[in-house]
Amino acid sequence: MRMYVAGQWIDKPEKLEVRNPYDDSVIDTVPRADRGDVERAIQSAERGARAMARLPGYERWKILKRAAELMTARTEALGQTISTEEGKILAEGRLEASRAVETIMGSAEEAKRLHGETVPLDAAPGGAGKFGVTIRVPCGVVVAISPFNFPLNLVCHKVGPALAGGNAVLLKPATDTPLSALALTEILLEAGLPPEGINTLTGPGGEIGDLLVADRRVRKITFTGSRDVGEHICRTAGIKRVTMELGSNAPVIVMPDADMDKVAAAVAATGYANAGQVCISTQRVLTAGKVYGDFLDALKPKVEALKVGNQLDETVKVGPMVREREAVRVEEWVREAVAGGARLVTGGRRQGAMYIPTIVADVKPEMRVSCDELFGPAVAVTPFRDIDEAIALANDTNYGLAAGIFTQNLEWAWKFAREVHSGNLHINWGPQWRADLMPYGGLKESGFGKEGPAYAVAEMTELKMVVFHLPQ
């Protein structure tokens, strides 16, 4: 596929291969953008920002609504593209495509809802005869940098609200999975988006990322990815608006009154989807000592029943990781934990880019499978004595994106909600659950700012205060 720069689809002599993670076959190529492409894209985005700011909210709604309709008609093709380039199973690819439709439709609705408020200035000393109102205006040029693991829906969570707010978008999709983003760009243009309302650059983030985020003409950056890259972007960006959706090592607390079958089903669902490559995947299962053995006995057969293989096979439940080196890394971390005294309950094997779904028990909090972001198909199980120790273990991390607890005790559930340092908290389900309309974002080093169309539009716009000084 070609990339889209300055209102044109362009190719380049130097290309990047897009590969199917299962068999490493080349499924397409994309151009490798360079410094000149970045400059042309930013100049185009400046012009596009002026064009987008002139569009009434109703026109932005119509464009995004039409895009959602086109996506609906192409859901199967989009789902196939997602699964082929990223490695998630077809059911998950199709689900992501349908969620992306909802994200764009939700963004369309928000284009109608941008509003300010009146401010009672006469309530302030000297405020008599003053009338105040706030208005929201676009930021201007928005750089959107998206990850590989949800190559369409997470792009939509950035592009949809940015366009709804009247901005131009400069999109940089993940190098491993650019095809879904390019397909979305085609759809938006077909839906009537001004030709310079979007630019989509393909190429390694290490080569073009700094050029994008450091440029003073860019007024907003929205990034989803690793904590280390996020910190680098923040240091490089300078004074501009930034939303960071970063990593996690999400905990699940299993209290002694929990239903073990329900817990096991939830952990199997939320710990291994997309081969564990979800920011809010269940990673740490903190289990009450009284039910520790019962939980492992309930979880093991469910995990062993997850069929691993070609993600395009309808019977497969866990596909490959995005790259073989990521599977090698997970394998090394699990081996390191076992060498340090942890117990391998099941799994622990690798076949190329596929890592067999794994349970590691008796994990110490300082082991990497617990304290770092694993981002792979394995869960680490650790015992605790009481609710206070469980919460202390849950909070013993730099991250704070999502967490879950299983209990029938309202007091324990509310204590968890109040005291666990996490942006998304789930009672009687795992942390890997997200409605695309809800406010979504983390605490601590999991980032700042919120996604979800209504909340992201606020992040993508500036608030102005207008004061009328009326005659007395």
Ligand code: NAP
Contents of the next structure:
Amino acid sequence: MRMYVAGQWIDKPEKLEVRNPYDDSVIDTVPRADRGDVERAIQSAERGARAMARLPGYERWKILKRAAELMTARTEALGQTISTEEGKILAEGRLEASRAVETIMGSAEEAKRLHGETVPLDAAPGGAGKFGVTIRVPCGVVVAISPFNFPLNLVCHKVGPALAGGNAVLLKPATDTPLSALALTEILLEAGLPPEGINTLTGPGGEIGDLLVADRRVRKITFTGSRDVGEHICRTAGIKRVTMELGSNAPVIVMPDADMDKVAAAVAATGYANAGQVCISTQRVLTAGKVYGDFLDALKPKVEALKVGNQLDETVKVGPMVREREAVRVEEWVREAVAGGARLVTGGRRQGAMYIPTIVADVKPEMRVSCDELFGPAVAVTPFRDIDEAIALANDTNYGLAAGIFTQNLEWAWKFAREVHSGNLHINWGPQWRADLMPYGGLKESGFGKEGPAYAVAEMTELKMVVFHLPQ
Ligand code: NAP
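If the one shown is the form predicted alone, what is the structure of the form predicted together with the named molecule?
Okay, now the whole complex, with that chain kicking things off.
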């Protein structure tokens, strides 16, 4: 595919290959953007921001609503593109495509809801005769940088609210998975977006990232990706608005009164989807000593039943990881844990980019499979004595994106919700659950700022305070 810069679909002699992770076949190529393309895209985005700021909310709503309709008509094709470039099974690719429709539709609705409020200035000393009102205005040029693992829906979580708020977007999708973002760009233009309302650049973040992030004409950066790249962007950005949606090593606490079948079903569902490459995948299962053996007995057959293979085969439940080197990394971390005294319950093998769904028990908190973000199809199980130790273990991490607890005890559930330092907390389900309309984002080094159209649109706009000094 070509990339979209300054109102034109352009090609370049320098290309990047997009590969199917299952067999490493080249499915397409995209241009490799350079410094000149970045400059053209930023200049275009500045013009686009002026055009977008002139567009009434009703027009922004119409464009996004039309885009959602076009996406609905193309859900199957979008799902196939997602699965082919990313490696997630078709059912997950289709689900992502239909969730992306919801995200764009939710963003359309926000274009109609942006509003300010009156401020009772006469309640301030010396405020008699003053009238105050807040208004929301677009930030201007929004740079959106997205990860590989949800190549359509996470792009929609940035582009939708940015356009709803009247901004122009400069989008840089992940190099492994640029095709879904380019397909979305086509749809938005077909839906009537002003031609310079979006620019979509394909190119390595390590080469063009700093040029995008440091530029003073960019007024807002919205980034989803790894902690380390996020920190680099924060340091490079200077004084501008930034949203960071970063990684995690999400814990689940299994209390002694939990329903073991439900726990096992939830961990199998939330620990291995998209081959574990979900920022809120269940990674650490902290299990009460009393039910430790019961939990492993219930989980093992469910994990062993997950068929691994070609993501486009409808019977497969776990596809390849995005690159073979990621599967090699997961293999190394699991081997290291086992060498350090952890116990392999099942899995622990690799076939190319596919890592067989794995359970590692007796994991110590300092092992990499527990304390770092694993981002692969393996869960690490660790015993605890009581709720206080469970919460301490859950919090013993720099991350804080999502966590879960299984219990019938209201007091334990509430204590968990109050004391676990995490942005999303689930009672009686695993951490990997998200409705696209909810506020979603991390605490600690999992980032800051919220996504979910109603919340993201606030981050994509500036609040101005207007004071009328009226005669008394
Ligand atoms: P990544 O390596 O950090 O890449 C994310 C994006 O940043 C890509 O578009 C990448 O471009 C770009 N990038 C790389 N270096 C850059 C630089 N110096 N300046 C600017 N941009 C740069 O992450 P990933 O491997 O794609 O995604 C996995 C990570 O995302 C995991 O940590 C996961 O937890 C996190 N994630 C978080 C959430 C959330 O909502 N909190 C959701 C999904 C994923 P290239 O592809 O060209 O390198």
